[in-house]
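In structure tokens, one chain follows: the form predicted alone.
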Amino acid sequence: MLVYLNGEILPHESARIPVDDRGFLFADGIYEVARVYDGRPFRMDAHLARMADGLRAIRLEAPDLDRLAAVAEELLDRNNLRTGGATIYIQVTRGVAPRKHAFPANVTPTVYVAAKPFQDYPAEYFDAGVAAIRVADTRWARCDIKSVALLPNVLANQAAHEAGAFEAIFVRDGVLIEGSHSNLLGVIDGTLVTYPKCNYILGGITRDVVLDLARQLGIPTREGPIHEDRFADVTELFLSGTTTEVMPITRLDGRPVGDGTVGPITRRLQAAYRELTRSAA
């Protein structure tokens, strides 16, 4: 597979970054992942806009993001990814400099782009739902920045893996926040509920699409908390994300969500999302 690194397209195995890169030393960088359906990147503009926001938040001058979008298209062509599923990965770090905490001066950012095949999750995950566990939210207070510093997410997802679950749901102050690599939405009294956009969650591109689809379908929506102590009121629960799309959770900590099956609102949103992603970029 060919990738892009600092102005050059080269084989993946030939791509090299110095050990003094601040992404390696400090996790000083931002990344994005976009889904590609039959050669068409989905919501690429939204992903690039979020990347620009993240770069501004960490005071890192953004490269030409339109140019990176063009690079991604070239990689799709040169890697023969115009049919089937794929992902585009973009990462920008502050660059290579001696290891000091303060920002270095006159340093060129490291820019990396990859386009790779993507194998969708098994159909049964979407048809029957997956299991999840709850974990304490130990992340920093700027989860809205899509930073490459993902160790708490990695540890949470590993805990889910060891428990035989698909995802770990972060809990903060008695409220279910989001997953380790996905947003979380639930149905309470027929209303679709998800934690409001703020510094404690990543404002998901798929989350925004799902909320918009719900409104188009006449499904009531509300941005608000899903409380642990009122979880019995939750009749449906699902994840949203670039790779997870609309994935139902039917078991949480070994107990059924609602009646333990995929609910009707989730089914409607799955169908609407599938139609959207398969018909338009």
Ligand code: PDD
The other form holds:
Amino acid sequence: MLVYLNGEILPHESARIPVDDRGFLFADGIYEVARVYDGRPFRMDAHLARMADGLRAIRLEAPDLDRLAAVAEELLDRNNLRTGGATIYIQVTRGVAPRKHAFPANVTPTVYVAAKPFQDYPAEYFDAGVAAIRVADTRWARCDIKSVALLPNVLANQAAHEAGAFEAIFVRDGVLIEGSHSNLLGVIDGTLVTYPKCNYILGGITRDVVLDLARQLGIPTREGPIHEDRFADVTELFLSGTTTEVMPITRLDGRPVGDGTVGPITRRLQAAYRELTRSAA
Ligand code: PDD
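Can you return the structure of this protein in the form predicted in complex with N-(5'-phosphopyridoxyl)-D-alanine (PDD) rather than the form predicted alone?
Whole complex next, starting from this chain.
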């Protein structure tokens, strides 16, 4: 596999960053993950726009993001990824400098782009649903920034893994807000409900697409809380994400969600999402 690092395309195993990289020392950087369907990046513009927002938020002067999109295209060609599924990963850090917290002067950002094959999750996950657990949200208050500081997400996902579940759902003030690497949507009284975009969640590109599809299908939507103590009213629950797509949750902490099967609104949105991603990008 070839990757891009700081202006050069080189074999993945040869790509190296210095130990003084601020991404390594401080997690001082922003990343993106985009999905490639049949060789075509899906919603790349939205991913790049979010990356630009994140870079601006941490005051890191953005490299030319359109140039990085072109680099990603080149990697898809050169890694023979124009057929089948793939992901594009982009990471920008504040660069290499002696370890001091404040921004270093005159430092060039570290820029990394990779494109690699992506194996879909097993079909049964989408057909029968997966299990999730709840965890306390111990993250900082800028979860809207797609920062590489993912330790709480790592610990949450590991807890899910150890519990035999697919995802961990962060709970803040009694509200189920999002997964460790996905957004959360539920159905209450026939309305699709998801936590509003704000500083406590990552504004998912997939979440936006799913909300659009719901509106097109005439499914009522509301951006609002799903309270854990109103779990009995939640008839359907699912995750959305670049790699997760539309993934039904049928058990939460061992309790069935609704009747414990994948619900009709989830099925319709899954079908619409599949149609969209598997036809035109
Ligand atoms: N994760 N929330 C969090 C905390 C995420 O990390 C992600 C994506 C999402 C969904 O966003 P999107 O629909 O734009 O992928 C929500 C990526 C895929 C990852 O870290 O691998």
